[in-house]
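Okay, so here's just one chain, in structure tokens, the form predicted alone.
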Amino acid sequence: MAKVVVVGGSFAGLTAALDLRRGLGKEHDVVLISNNPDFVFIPSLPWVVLGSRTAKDVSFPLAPTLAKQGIEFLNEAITKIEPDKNIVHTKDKQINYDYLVLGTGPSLDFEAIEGLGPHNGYTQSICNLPHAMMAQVKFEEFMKNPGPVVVGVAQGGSCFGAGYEFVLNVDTYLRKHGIRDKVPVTWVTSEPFLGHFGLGGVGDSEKMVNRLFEERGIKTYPNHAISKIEPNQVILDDGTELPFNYSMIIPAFKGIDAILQSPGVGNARGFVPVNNEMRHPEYHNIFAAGVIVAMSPKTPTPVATGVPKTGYMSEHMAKAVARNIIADLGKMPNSEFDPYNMDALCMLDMGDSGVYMVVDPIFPPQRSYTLKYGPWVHAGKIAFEKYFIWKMKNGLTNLPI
């Protein structure tokens, strides 16, 4: 009998746990550890900020779903991993494992820039549900006294799609409320050009995104780092000062403290290296999936950018992890999975329309890609949100996407 411990209850962790439970015999145990009691559909967080979704709309409790599937659930944060002893620590427990799956997601490196973040700084975040709810309160206050808006992704950041969605949703929201002409909107990004996405671009994405921003009158500052943030002002690396009444800046990501404090598990930033089986190169019973996987850009950029790992990508990494653990335990051949050579699907919502993107592989030169724009993308994302939450809540990770 083997005990498989999965850390993380979001796209990567929950997918891996459900696939493992479905694929392993009942003689094997599957345990999921997460500091968050709920699964959150993170792509909907821009809608939470703007009031079209509530926390309940975009989340569900993990415990009932996991219990129904026969997965033990520990609602705790891990504090340390001892890979040589096959032990995971929480504050009060030591959990032994035969296999460990790290799908923790990241921690947010607000400390990298003075004044960044909602806790000790002056900007908002949409990287998790509590931050989105804080950002919603601040946005409601902003609407009583509207002024300039600055949205961006800081140097080293990777979550460009969410940043683009937020700035375009804000633009649409302000137009619907008849005040867009009174509110200058600015986009700041470490990407060398608009539509780079941390990948090098997708087909003619640069041309498409430039056109969208020009049509909407959004001023842009690509290829910039942020030096610091002061009350009501973002200061760029060249000294440019961007005033704001409301700002949302996505920070760079790093690994969680438990990995950073576990020598040999992660790299200097706390991301977990993997081989072509999504397996740790040194500790072969440790696997990783999702944002926590160590991936570097294929082509360096003048200002540091990270590699985006979307929910779609995280889910497919997790499925590869599950397949290989099941193969190990069934003494079957393992399968290779190269995250640099995977495909990706994205619906970039704009509040009333959007861009549909399918790319294979994620990095240029792509074998194929599709970029389509229209109001049907907004409707499609709403439908996908409902479908995906239903799928995960019912443990149906064997269904498409």
Ligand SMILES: Cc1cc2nc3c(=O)[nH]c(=O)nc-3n(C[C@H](O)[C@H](O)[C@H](O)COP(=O)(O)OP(=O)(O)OC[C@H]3O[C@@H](n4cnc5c(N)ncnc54)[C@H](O)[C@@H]3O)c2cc1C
The other form holds:
Amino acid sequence: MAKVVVVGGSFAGLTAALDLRRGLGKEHDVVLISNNPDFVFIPSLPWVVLGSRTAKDVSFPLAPTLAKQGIEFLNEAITKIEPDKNIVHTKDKQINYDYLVLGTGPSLDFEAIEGLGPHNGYTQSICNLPHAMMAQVKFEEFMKNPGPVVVGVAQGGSCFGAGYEFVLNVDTYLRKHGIRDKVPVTWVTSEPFLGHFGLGGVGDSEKMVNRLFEERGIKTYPNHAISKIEPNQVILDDGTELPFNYSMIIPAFKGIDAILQSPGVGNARGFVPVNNEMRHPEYHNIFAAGVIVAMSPKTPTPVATGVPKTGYMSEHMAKAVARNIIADLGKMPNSEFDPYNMDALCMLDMGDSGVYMVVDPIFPPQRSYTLKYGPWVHAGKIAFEKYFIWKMKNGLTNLPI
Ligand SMILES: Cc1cc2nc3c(=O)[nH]c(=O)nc-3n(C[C@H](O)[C@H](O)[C@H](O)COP(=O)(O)OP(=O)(O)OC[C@H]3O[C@@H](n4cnc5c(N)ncnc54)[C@H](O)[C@@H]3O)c2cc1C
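Moving on from the form predicted alone, please list the structure of the form predicted in complex with this ligand.
And the full complex, kicking off with our chain again.
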């Protein structure tokens, strides 16, 4: 009998735990530890900021779902891992494991830039639900006193899709409210060109995204790092000053403290290295999936960018992890999974339309790709949100996507 401990209750962790429970015999235990009692559908957070979704619309409690599936749930934060002893720590518990799956997602590196972030700085964040709710309150205040908006992804950042979605949703929102002409909108990004996405581009994404931004009159600053944020302006590496009444900048990601404080588990930034079975190269009973997996850009960029790990990618990594633990315990052959060679599907929403992207593999030269623009993508994303939340709430990770 083995005990599999999964850390994280989101795209990676919840998928891995549900697939493991489905695939393993009853003699094995699956435990999920998450510091958040809820699953949150993070892709809807831009809509939370703009008021079309509430926290309740985009989340559900993990406990009933996990109890129904026979997965033990600990609503706690892990604080440290002792990989030589097979122990994971929370504040006052030591939990032994035979297998450990890390699906913890990132922590947000606001400290890298002076003035960045909603706690000790002047910019908003949409990277988690509490931040999106704070950003929503600030957006309501902004609407009473509209002025310039600056949206971007900082140097070292990887979550470009979310940044694009936010700036384009804000543009659509301001148009719908008849004040777009009074609000200059600016996009700042560490990508060397628009539509690079931290991957190197997808087909003619550079042309498509440039055209979209030109049509919408959004001023752009690609290939820039941010030097500093002051109360009402973003200062770029070349000294350009971008004034704002509202700003949302996505920071670089790093690993969570518990991994940074567990020697041997993560790399210098706290991301977890994996081999071609999604297994830690040193500790073969530790696996990782999702944003916490260490992946470096295939081609370095002049201003540092990270590799985006989307929900779709996180889920697929988690499925590979579950397959390999099930194979280990069933004494069956393992299967290979190379995150650098995986495919991805993404719907980039703009509030009234969107871009549908399928790439295989994620890095160019792609074997195949689809890039389509239209209002149907917005409708598709709403339908997908409902489907995905329903699927996860009911533990149905065996259904598509
Ligand atoms: C605004 C936004 C929009 C996005 N839109 C899309 C999109 O449209 N499509 C798409 O595919 N992807 C999208 N993404 C990316 C997607 O959200 C991520 O790929 C996905 O959330 C990664 O899942 P994860 O499980 O690796 O990490 P996370 O979702 O970050 O989850 C980490 C989990 O670990 C838990 N945890 C963290 N620390 C601890 C600890 N110390 N102890 C215990 N538990 C811990 C957390 O509570 C959480 O349950 C978007 C991201 C953002 C920010």
